[in-house]
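Just the one chain here, laid out as structure tokens, in the form predicted on its own.
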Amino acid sequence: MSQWLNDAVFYEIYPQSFYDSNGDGIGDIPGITAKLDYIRSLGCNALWLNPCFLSPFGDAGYDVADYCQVAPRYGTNEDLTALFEAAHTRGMHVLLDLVPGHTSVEHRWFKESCKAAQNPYSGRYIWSDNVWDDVARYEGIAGSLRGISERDGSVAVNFFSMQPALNYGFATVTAPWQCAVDSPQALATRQAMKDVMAFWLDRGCDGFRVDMAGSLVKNDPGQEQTIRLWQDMRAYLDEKYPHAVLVSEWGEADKSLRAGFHMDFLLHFGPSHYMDLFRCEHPYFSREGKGDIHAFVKAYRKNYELTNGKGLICPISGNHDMPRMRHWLDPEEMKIAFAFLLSMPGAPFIYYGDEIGMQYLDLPSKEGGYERTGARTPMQWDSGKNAGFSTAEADRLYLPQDPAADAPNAAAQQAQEGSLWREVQKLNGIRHATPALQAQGGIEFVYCQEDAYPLAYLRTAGSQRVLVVLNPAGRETKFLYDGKLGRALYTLNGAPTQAHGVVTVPPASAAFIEVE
């Protein structure tokens, strides 16, 4: 694993909403470059950019029309290369969002595949031989399109109807039109995606966050063929670009790490119980103290053990696919949530604006966002026009901004002692200075009971042992611990005390304490 990844704290940027450098109301790549010092000052040393490639934007760029061309609204390929260079001069790294499972219907590959005459792209997507034979009834296929082309057949889609699924083959072939994973058609698709990665790695990209990484091979219930596919991708990178980092949106770390990914995302859907932490009726990190983290820890432990203690599961403050944390927690509660996120194994990801507690807004859908749209509003930089996001008139902005009189902004919080921004900055600094708190440090849960507080876990690296004690509840709590508490590396709202093996934890508090 690239050594920088062990100490990485990522900042996720939704390009169209981050910073508009040319006054057209849409964020862009030069705008990201202009704000690198802000991101670095927060303590984040790596970026994940949501898709910035040519697209009709039916799904906010996750419907790619050309993997090797930056969308004009964001700038040029040269602008993106300049961003890589500017990040590297600051000791930062950049991951692009790779969407290997599907393209837009506007992609040249798909347009060629729609032709009746055989051509090099006829097998690039998953087509049946007859328009009446629906491909949607097979495992791993979300739906189909029919009656759209001169070509006879139906074509598989991966998510929305404008996202035809690329053909990486079927683990088990059950129909004449299906390709095996080692067929010429499936291998050609695989090579095309290797070429895409090479294109951006040659220009300075440090790797990729891979969208829907486990979705590529169809009719693959155990995902063994998908794992083998990614092992082949990793072998290619190891030979040509050994520095290239891969982080997966998979949600099953035992599979993704075996497949060759460096880290896997902690997903907000499936069996992770992530939503129990920050996004439910009674979040664990609310001071009301009615939450339960037990199911999350049980699921986390299971994944941790399946990866032989690697634990490289990335915790996230949020992302473009879910309502913001601030919808459920206030800024003081979010401080303890960040103490958790920034003291767990794996590389943490901070979604732009979460560091200042940006609100989730109730908005009509934009570019396929639907209920996710309200978490994608323009960044609030200062108290000026459009909160410093753009010089355009308000009605030209990509999305409306928070109209509240007390809407947070970065400049005010940077200047305010005790703000959420300053607390996140402090926590990032402590993580960077403490090997036990970094990505590859070990973890052992010391206290986690059903419907109970606090949460305590031990992080270790070499001889360093750090006990993390988190009590989001607005009441004093206790737990048994037979180790000896030492120097406090970090405290919020008071430090725990110990007497006769009982640790007493102040209300609404967080602490990182060295232990013997």
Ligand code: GLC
Given for the second form:
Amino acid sequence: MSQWLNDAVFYEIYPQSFYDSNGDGIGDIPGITAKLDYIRSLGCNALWLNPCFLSPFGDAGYDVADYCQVAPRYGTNEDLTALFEAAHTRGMHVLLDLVPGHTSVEHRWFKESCKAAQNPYSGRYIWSDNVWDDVARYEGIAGSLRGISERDGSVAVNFFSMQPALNYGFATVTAPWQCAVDSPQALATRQAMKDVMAFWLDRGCDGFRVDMAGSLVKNDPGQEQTIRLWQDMRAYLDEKYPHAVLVSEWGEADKSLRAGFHMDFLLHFGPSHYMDLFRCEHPYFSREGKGDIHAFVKAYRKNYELTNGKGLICPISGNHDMPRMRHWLDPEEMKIAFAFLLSMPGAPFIYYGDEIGMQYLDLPSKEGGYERTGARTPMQWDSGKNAGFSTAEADRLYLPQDPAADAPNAAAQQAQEGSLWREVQKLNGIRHATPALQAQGGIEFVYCQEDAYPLAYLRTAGSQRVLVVLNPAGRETKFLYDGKLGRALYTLNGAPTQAHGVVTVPPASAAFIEVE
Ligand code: GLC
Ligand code: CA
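Alternate state requested, the form predicted in complex with ligand GLC (shown: the form predicted on its own):
Every chain and every other molecule in the complex is listed next, the one we just looked at coming first.
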């Protein structure tokens, strides 16, 4: 695993909405480059960009029409290469979003595969051999497109209807038109995706966040063949691009790290109980103190034991697929949520705008966003026109800005002591200075009871031991701890005190304390 990951704190950028450098109302790549110093000053040292490639934008760019060309609305391939260079100059790394499971219907591969005459792309997608035989009834296939091609057949889709599934084969072949995972067609698709990775790695990107990574091989219930496929992808990278980093959108670290990914996300789907933390009726990190983190910790420990030493589980503040944390938590509560995210093992990911507590807005769907749209609004930079996002007229913006009079912005929070932005910056600084808090430090849960507060865990690296005590509840809480509390590296709203082995924790507080 690349050493820089141990101290990486990622910042996820939805390019449409980050910073518009040329006044056309939509964020772009030069805009990201212009804001690298902002990201660095927050203490983040790595980026993940959502797809920025040519696309009809039926799914915000997750419907790729050309993997090797930056969408004109974001700039050029040269702009993206310049972003890699500018990031590297600052000691930062950049991951692009690889969407290997499907393309747009506008991709040249798909247009070719729709033709009746055999050609090199006839097997690039999953087609049945007559239009009345529906591919949709097989495991791992989300639906089908029928009646759209000169070719006689129905074609599998992976997500939305305009995202046809690429053909990596079936783990178990049960119909004549299905390809095996080692068929020439399936292997050609695999090679094509290796070529896409090589294209961007040659231009200086540091790796990829991989979209729907577990979805590639069909009729593969335990995903064993998909795991093998990724092991092969990894072997290719290890040979040619050993430093290339891969993080999977999979949500089951025991599988994805075995498949060769360095990191997997804690997500709103899958068995993680991630939603119990910040996004449910009674989130654990709410001051009301009615949450339960026990199920999350139980699932986390299980996964941690299965994966420890093999790679990282990444805690996230949110992403472009779920409502923002601010929908459930206020900025004071979010400070404790960040104390958690930035003191856990793995590489944390901060979704742009969460560092200032941007709101989840109620908006009509844009580019296939549906309920996700409200978490994708333009970054709020300052109190100027369009909150500093763009010089375009407001009605030309990609999405409207938060209209609230008290909408947060970065400039104001940077200038204000005690703001959420300042707290996130402080927490990042402490993490960078404290090996025990970083990705590969160990974790032991000290106090985590059902329906109870606080949460306490020990982070360790070498001889360094740091006790993290988080009490989101608006009441004083207690737990038993025998070890002697030493110097506090961080406190918010007071420090815990200890008497006769009982630790008393102030209301709505967080602390990182050195222990022997
Ligand atoms: C992933 C992306 C999501 C996209 C989907 C289809 O879940 O995060 O935004 O819509 O895959 O590519
Ligand atoms: Ca622009």
